[in-house]
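Taking the form predicted on its own, here's one chain by itself in structure tokens.
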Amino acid sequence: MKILLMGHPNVGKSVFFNRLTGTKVFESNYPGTTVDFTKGWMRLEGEDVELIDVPGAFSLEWKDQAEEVAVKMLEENRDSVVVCVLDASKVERGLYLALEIIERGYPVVVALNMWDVTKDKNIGIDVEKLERILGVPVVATTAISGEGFKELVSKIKETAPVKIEKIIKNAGGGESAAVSG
């Protein structure tokens, strides 16, 4: 099994990579730092699993070199689980990419990273409702502190491809917004 870490630039993918693999990758607080990918290994239920830190992308319709690398990595690793890392304080921005990946049939776990920032900004996100709407596991995380990582790792094995029709069905039926604040 392979795991791809995908998301917008500057959402903490490299911090995820470092925490999950125990290695150190250059991290910065400006977008576009990773324009290539980094591979490492982690243990998951007693087996070695390859983890790939993919360059940041806003969409699967690539517009620059980093996005081109990200889309190619996704296409070349159809059998991978995708951990879609979103900035929880700007969740609406990241959902487009997450939905594109889900729509293409990849097993996805959504990580709402920077959860501590949502608390500081008094942003309310109903994680369970968002999980129902998307039809994939959603986990609140703070990569710097490790908050939510135990749950994230346990959810990775539970992932399965989801059809977009299921998302539309889950979003219908009077569900109200999962984000407030």
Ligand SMILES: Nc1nc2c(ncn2[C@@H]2O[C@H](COP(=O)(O)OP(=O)(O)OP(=O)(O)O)[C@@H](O)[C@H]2O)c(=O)[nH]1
Second form
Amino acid sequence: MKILLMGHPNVGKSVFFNRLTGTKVFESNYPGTTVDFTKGWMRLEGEDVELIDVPGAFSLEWKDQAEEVAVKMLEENRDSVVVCVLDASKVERGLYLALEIIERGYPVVVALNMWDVTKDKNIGIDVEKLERILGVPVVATTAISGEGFKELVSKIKETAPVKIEKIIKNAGGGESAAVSG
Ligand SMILES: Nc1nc2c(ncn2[C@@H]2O[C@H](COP(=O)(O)OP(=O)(O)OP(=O)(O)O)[C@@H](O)[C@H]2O)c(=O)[nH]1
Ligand SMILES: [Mg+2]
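Could the form predicted together with the ligand be shown next, to go alongside the form predicted on its own?
Complete assembly follows, chain above in first position.
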């Protein structure tokens, strides 16, 4: 399992990444492109899970190379949990991408980032209602202060696909049960 951070440009993905990962991070170009991305690891239930700061994208119907790379990364990592970061002060703009990713069947946690900005601008968002409409967990976050991150991590844990390995073990499977994914 991996965690993909996805969202429009400039919504706070890299601040999320820095908050969630330790110091061991790698930056590289996506093969054959000039698009760079960063990956690192976070500790989740005693395991190191890879976290990828995916290039910003407005839609999965890509129109530039960064978006194309974002779509490729999504498709190459079918077993990922996608944290879809939205700018909560412009929430309607980010929902389309979130819906596209949900529609493709990925486990998604939506982060309504820039929550501090919505307070400053008196924008009211009904998080629970949005959760019901989207059918996925929605968490309000302020990445620069860390507000909402404890909840975010617990939602990621709840959303993560249960490892087949564990299910088989629990069912009493033996050596042949060394399947993971
Ligand atoms: N007020 C406020 N600013 C934030 C918050 N999260 C991020 N920012 C700021 O928003 C700007 C963009 O953040 P980044 O993390 O670079 O955004 P990004 O999504 O990685 O952007 P790209 O890599 O260009 O796609 C930075 O100046 C951050 O400090 C937040 O919750 N509240
Ligand atoms: Mg970034």
